[in-house]
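One chain is shown next in structure tokens, namely the form predicted alone.
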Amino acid sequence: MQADERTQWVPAAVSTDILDGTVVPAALPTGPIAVWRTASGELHANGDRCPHRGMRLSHGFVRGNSLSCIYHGWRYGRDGGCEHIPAHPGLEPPKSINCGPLPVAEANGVVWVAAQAPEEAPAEIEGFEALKSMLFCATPAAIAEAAGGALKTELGGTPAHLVTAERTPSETFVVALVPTGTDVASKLAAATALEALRRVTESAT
């Protein structure tokens, strides 16, 4: 990942997939990350590795404003610092124990994460909201070609924007956006069309 790419927002999840008090796995080109919400709804992201034994923090659990590792219960705060070690309740954890907080924001119902703080907020596509995310075993260019030559396309008769993030040379994370207020039947048709697009794209690569 080049230096300038580290300050670019990358789509990591759909906002509605991360409920208050939950954590989900996601990824940047630099590697796995954990995205979580406090019980009060604040969104956070950090490296998906507990500094203690390397367990994935996305397998853990949220309590209040903290994220806990499922292995030994080490607890991390919103700044990524370790707040509590259950085996040593009287110990104040060293500040060097940190799971690496990452810049995170929401726009169009999409959770955006960056490796380093970008200068601006994520660009919004006015009048659109996130419908569904999906992992394609294909490049962004192949997806655009299969969608008719551009990521601004149509899914099941509904206008759509496809927001992409290349996770590996052969895998791309895709979030489909549809017009805000789209009815349920049209959303279902668009989601079905997105799955069909994935099959067509992958069969062509």
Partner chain sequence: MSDQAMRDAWFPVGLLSGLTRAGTASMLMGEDITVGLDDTGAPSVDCGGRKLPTVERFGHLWTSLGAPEKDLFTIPEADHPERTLVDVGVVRVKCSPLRAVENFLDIAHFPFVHTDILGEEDHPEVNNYKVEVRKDEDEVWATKVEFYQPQAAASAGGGIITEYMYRVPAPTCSVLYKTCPPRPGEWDVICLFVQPLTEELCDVWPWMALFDDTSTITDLIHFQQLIFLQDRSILENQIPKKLPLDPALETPTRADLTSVAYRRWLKRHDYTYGAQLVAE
Second form
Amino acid sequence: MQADERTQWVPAAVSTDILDGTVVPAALPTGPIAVWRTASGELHANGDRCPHRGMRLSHGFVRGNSLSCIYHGWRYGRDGGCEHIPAHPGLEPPKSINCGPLPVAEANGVVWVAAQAPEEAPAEIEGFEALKSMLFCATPAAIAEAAGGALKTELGGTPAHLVTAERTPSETFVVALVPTGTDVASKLAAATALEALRRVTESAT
Amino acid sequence: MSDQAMRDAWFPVGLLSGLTRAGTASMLMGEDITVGLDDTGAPSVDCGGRKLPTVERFGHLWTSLGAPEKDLFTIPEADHPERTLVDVGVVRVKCSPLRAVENFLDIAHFPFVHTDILGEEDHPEVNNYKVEVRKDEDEVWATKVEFYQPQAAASAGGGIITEYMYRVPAPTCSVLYKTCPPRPGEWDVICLFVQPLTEELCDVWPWMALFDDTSTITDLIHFQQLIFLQDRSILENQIPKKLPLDPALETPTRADLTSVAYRRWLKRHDYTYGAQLVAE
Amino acid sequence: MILYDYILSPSCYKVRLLASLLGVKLELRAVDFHPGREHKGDELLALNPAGSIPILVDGEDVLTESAAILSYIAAKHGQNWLATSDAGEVGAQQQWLSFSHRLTSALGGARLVEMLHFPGDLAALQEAGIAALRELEAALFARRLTGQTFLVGDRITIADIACFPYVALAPDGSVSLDPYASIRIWMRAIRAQPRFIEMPGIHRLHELAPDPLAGDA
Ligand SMILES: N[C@@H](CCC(=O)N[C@@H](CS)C(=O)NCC(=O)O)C(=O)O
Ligand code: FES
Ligand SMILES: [Fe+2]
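What would the structure be for the form predicted in complex with the partner chain, given that what you showed me was the form predicted alone?
Starting with the chain above, the whole complex follows.
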């Protein structure tokens, strides 16, 4: 990845899809990541690989302010530093053991992550909030084309923005944004329309 | 990098009790093989028209793509007539064959992966134990490995401190000896025989030789399948898939001395099929 | 009640799980499914000619098909795990019990191919599995929009128990669960139930146990 790509915010999840005290898998162009919230809701992200034996940290668990690996229970704090190694309860883990914290921010109800700290906060789209994320087996360009040539579109009668991130050459992570305060019935219609858009896009590719 | 050292090693390719004349399509180190019985009813392995050498031992058929210098290892303890020999059956795992063996050598994961059976979170400590490469046999051994276990075996009534010994007699095989609850002084023998299909895919054939007069064979099989399938979901989610032999890539502690010795031994022998030598 | 059981069978696990959640005691009879194929032997075929497990024997009653067994145990020991008489709930429960069979054949089929060497068209099974997961995700998202967590009514029911195991074990058949946020939240709510039990491949939520380090801090 180019240096300027590394400092770009990438949409990784919908904010409300990450409950307090849980961890979820996501991805950057550099590879898989784990995004998690402390028990009190503070958001963090790091590489999805435990420095000990490489287990994916998104399979782990959160207690209080730390993320633990499911394999041997190594515990990482908010700065990514290893705080505790259960097999050696008396040992102070060396400072060098760190699971690689990543810059993370929230805007429009979307969780954005970057490989390296970008200079600015993620751009807000005024008046819109995240509805739902979906993985499309298609490129961002194919999605834009199916949506009528642009990622600013309309879903089931509601104005919508599609935020996209290419995960692999054939898979794109999509978050649909709808106007803040959209009622439940319109949200349902928009989610159904997003499914339809995926069908159209995927059958075209 | 050459795979010759591994091609000259022995690998399990099937249960003797499951061989048929029709044969079963399988794979060994990326090559297609057919495992079955020949016209005379003898076990045979075919690789593109070539007959591979075979050994029948521990309830399994073993073969090699090359020309093994050494006979397949033995497990003298398993010969005791009162032991129950248990063919656990095959489980396919999308991981490096070497990672599968390394996981088997590890006790520190018991509290988190085999919770309330082989370990519990309140007793996670791994005490110092002894690791050596035995020169005559050229095998990795770990001894005096102790761990607190809530339910050490199908036959265990409650929590006990279990003592283990681990042995790596071949690049993708490990034998463990552990305290045998119904027979103090004897060891239960549990083996993990791994067939490398590719560098990132393997068939695992667990096998056991136990003293247990109370459990049925099915109970014993299920206990082992329960344990191994808990490991499978870990093994399929390690990154990278291949076992890193570059010490800078992962972070061992004292609890991992067996794994450290195993990795060094693999490297020294060029047993690198399924390994990653430098960061990719 | 005697359950003819196999530790790696998600269908048997449904029954063990519901029994545990309801505090009902089962007598387990281990069936050598793999490698022994005991379910295709005379003794078990006499109980279930279909040659599948689970089988539940309760006095005179012999039941096969996990969905039927779940309904039976809930009717006897946990009425509130069944749909009420509301037509919408009855229909939804039946729909998800039927849907659970699609999960079994698609995701369960892929799992048997990938894990235990069973024959099958892996790509087709995975494709059908992904289609089913997308449907479930869409349905659970719609439930979340109306403030609900589970599939039927306003509480956990046998519909959730019937669908949970094969979904949670989709990765065993190389079908990723990573893309499905609403499924993840639903699975977590099931795993957080009091008296939840795990099966191999489905880990418990360790964070629900007291932190052994608490107090040290
Ligand atoms: N429809 C049955 C299917 C259960 C099922 O697939 N059981 C598997 C074990 S997990 C089985 O017995 N398979 C044997 C076969 O289908 O031949 C149910 O829900 O009980
Ligand atoms: S791999 Fe994470 S603690 Fe060991
Ligand atoms: Fe294990």
